[in-house]
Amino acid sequence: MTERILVGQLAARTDGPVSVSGWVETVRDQKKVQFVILRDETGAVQLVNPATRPAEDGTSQDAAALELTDAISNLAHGTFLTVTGDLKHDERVKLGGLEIKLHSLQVAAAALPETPIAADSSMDKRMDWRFLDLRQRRNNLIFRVSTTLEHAMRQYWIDRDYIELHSPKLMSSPSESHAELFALDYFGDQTAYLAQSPQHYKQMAQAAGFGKVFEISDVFRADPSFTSRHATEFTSVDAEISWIDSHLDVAAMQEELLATAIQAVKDKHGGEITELFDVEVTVPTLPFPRIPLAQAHEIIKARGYESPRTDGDLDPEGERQISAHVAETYGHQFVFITDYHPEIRPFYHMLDEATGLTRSYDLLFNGVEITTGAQREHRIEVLEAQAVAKGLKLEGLAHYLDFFRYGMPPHGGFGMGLARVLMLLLGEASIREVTFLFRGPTRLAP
């Protein structure tokens, strides 16, 4: 295969003879002249060609220069193509101060000529024709981005010795709870569900003995939200680490690991983060603010506002007020709520003998939750008790609560949305637009 030379290269090439390919942005057709933006995945090149156009006069002309004029007057927004050319440096072009002079073209697939979608079509629309709307510079960087926050958050774990796990996504039993599960007919005998998270299997692995695990994937949640921050599958960035204390160690990890990968993000990507979406990339210091949610509640209601929900946890609302709270007082765009009541708690959290809240946290991010963390109850009695209190069958557990009959170390950990931290992170309205194909109630295509 012949060595791509990328629109990204170009700029430290000296000029002269090229080969580019990528596909058809725009084009220009005038009468002596004709301009096409040739885009791929790292940038956009202007190309030139002086037009030759059949004489008035019936005199002959180039034919091959007559066949590039009429291909080039021809082509459809979003045909991909290879082009050769001279490269020849000049500031006073406007789109990166050089552009390819064309000598040939040859098109490997041509774009019908009417777009389906448009720079003001509906959500909707684009989510239609995601393919087509990726196209974009910005909706490529939202994705440059997540490379890089998920590789900085692998690097960070894999360098303090974590082990990567890749779980099962079948499960047996439901993995959180009985709402919000998928459930589908295994081989006509059993019920399979989609793995709402990986918690049973990173908790196993600490019964495994490997101490501190990572896994970045997907989880599904029978959820018929419509918010702008529900899915119905997206990506979970999950750690679990053994021989805590408490879960304020968990928190130190997962502040740590977002800082190193914000900081990573910034590094690479937080000029072009600026141009495009106007957002400057702040790094958060350590540590984040910590707030107890009894705290939390007085502190929104001497804003003036009170929760209407009555199982004591914040809504959306209380949740913005809280962090703006957090950002005029401290200056930070992250905030741990703490001590959360059991009863709006999964029973695998392990509760404080002090007080009777659970050893758990989330973590909001301008003003949006995007982690669940907590210490888990590791003493197989008391994990019993607690499924039972919260009218659990022990024997639909059964496979769960073996990893703890054999010994298991004091352990928590945490699950992230990963959609959510980029939509916060770049500053946009929903995680539709950061998440590659978005899967909800009434979006199962393409």
Contents of the next structure:
Number of protein chains: 2
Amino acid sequence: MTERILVGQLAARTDGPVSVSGWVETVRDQKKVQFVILRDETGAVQLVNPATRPAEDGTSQDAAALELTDAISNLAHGTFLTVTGDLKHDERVKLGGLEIKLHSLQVAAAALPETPIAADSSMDKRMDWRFLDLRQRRNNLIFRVSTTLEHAMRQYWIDRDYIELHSPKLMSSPSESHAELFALDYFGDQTAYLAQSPQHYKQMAQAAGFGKVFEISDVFRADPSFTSRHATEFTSVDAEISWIDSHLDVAAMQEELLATAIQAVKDKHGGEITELFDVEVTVPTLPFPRIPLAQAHEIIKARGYESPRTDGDLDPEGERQISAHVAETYGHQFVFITDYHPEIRPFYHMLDEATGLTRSYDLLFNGVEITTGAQREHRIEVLEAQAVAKGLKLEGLAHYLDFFRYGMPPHGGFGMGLARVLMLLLGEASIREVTFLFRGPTRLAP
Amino acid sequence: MTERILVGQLAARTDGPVSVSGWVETVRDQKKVQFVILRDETGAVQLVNPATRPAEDGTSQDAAALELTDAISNLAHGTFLTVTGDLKHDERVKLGGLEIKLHSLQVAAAALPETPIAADSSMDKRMDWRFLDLRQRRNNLIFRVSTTLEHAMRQYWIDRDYIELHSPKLMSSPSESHAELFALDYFGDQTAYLAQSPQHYKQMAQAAGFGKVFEISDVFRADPSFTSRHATEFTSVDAEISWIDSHLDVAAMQEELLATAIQAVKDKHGGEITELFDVEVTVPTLPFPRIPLAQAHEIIKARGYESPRTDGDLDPEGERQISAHVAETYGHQFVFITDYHPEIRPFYHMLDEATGLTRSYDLLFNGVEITTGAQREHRIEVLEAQAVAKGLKLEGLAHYLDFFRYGMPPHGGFGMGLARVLMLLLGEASIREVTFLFRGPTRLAP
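For comparison with the form predicted alone, would you give the structure of this protein in the form predicted together with a further copy of the same chain?
Up next: the whole complex, starting with the chain shown before.
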């Protein structure tokens, strides 16, 4: 490696020669002095060069100085380069109170002079040039926050002896339903389907005696919707655990997980998030409020809203209303909505014998659903009956149902969309903003 | 949660009432006494019950005792259940020096009486019933080792401020070559391809100024081969870093990463690995040996072997030979083979100006290639010329090439097959043994 100093390390360094590498954010090419803002993954620093211009009277000038001045004049925004120079701490410099007086400049790869996007470009245009869009400090922070959030979740699970899964995304039968399914030819003689979730396999891990598992990986939905919350490929955060008494044991794990992970984000990035997103990261208190669905409907009705859905589920505005109620009543950003009717739940959710409702929940965060969790039906006879009651063909579920024939512990788990959590944590308007490269019905590139 | 005690916690517990949950590994149903081995994810424990049989003379017996004895007699292997009983430490008990005298037994889900696989079943049969196969202690350990290995790698990167990526697996153009490519219909008007690697996108992250990135995720190859080292879907461990001087900077990171991760595995599972796999985990010393490809050919020739490949690459036996040489000469399990000819490397590998060879390496571990690493060509003119020289159409690479037009730092990285590392670490014969659910040309289920 070169003796490269990260911009973030400069403040702690004494004055003297340094070498930094990054890209050109701005150039101010004045007659007598040139300023360059150079950014790397840790910050930005001002470079300064007293311009040496060809003398109008033809007096000879220092060739190297002329060349350096000329090189700076010709720098396009975005060009990656390495510079050497003298670091000087100077309180008068707005940007971090320091600057580097340039000695030399070495371009690694020059940018074309016309940048195809600007700060006010449309989202679609920004997605076309996502690698330029991601150079913004704000966008870079999103993915550092994501990294911290994920690692804290994994650490929570590792500390509790969970096993990390990599379940297959190529399947011989759908993992959830026959809707929204991507299919592909598999060696000319079979059809493979892309996993809509790791549901089958994280349950299989329970039959395998793994006890507690998690997986963070991409899943696929051939969903033609264009909302701010949907994508055709997204990162799903999944966990599944054995020997639970009900879905509330899953909820208890998930709320502790989230509080731990959000605490880690606040500790590491809280200040920067406030600066760049104008959001104060709030670590949620435990337990999160829990409200049965029927009661949620009464609450929002009392607020003057009724969900237009005929299936009894909350619509997006209903989710916002109940979250507003929870925020006002409990000062909480999260709420578990519980006790869903089996008609609006998949066949594998366990039913509560007393109420006939599912042992399941949705978790809402700042008004948007981020999770469905449930206890699963582990008794094969009941499971088959529930599948048949939903009109499913048992043959299509053969592999899945086999998992239950040779012993299975009571178990449950949840799936959570990583991008939704990030969107809501940072107060962004769309998961597109917090996804590295969004995929939608008309978006397959770059 | 029930007041469940994990089997692994029993040894430290004083004698008295306990409740444990798990599955039936064996039943010994003797006339006067019954023994059950119950296993959970942390270990196995012996349950004992003095049998109460219907008296031949018709004397009345304790109904509950009769029922418990009968229930044990009818337990099928694999049945998941919760038992309560009195824990008793007793040095005469072979299995861990303790047993539980049963009070009660509650079956969660009974197994069918005939288990479809046995210890000596073929690999294909075991894969059909993978969830039963995975109940073996040895197989369970594989995935605990995998979890530890991965987490240690991620921790290494997190400690060094890498950003974790989730790059899309659905792409509008191939990420590596047009061979071995899965294609699918995308909403009726486009063809999507499944990512063969995150290559394009981890390079895009360099153009985005992310500096250092990693990703651990599944990638897809429509590879019709049936070797012990190939799969159509596998977990790829990828990293990419900016501002390197050459591929040797990538190698230096990778060897440190592996040494750190293998140390973590040894610390946490070393004893158990030796017990169950008869393998002594060796933490590799740094640096790993580095041998240019041309010299490797000379070395194996001197050992009496010549690679039959006409393209100048090592064949599998050649890899075993050079690894044997390294083991004998340096006592090392790893070796970097460097300086590959551009003909056997992708177009995006950077060439060394002095030698005309690529700035790339393969990493061999115990005789098998686990990684290709390289410095990438970051200069758009050179990159385009190298693509054309390989006969590639630039139009097909348009999105990728765009990443290089607006500034790009020098960079490089590696991709490593997780299953290969696990296979070689544990001395297994095939990646199928260390993959949760293997996918091959004729294997798409369960």
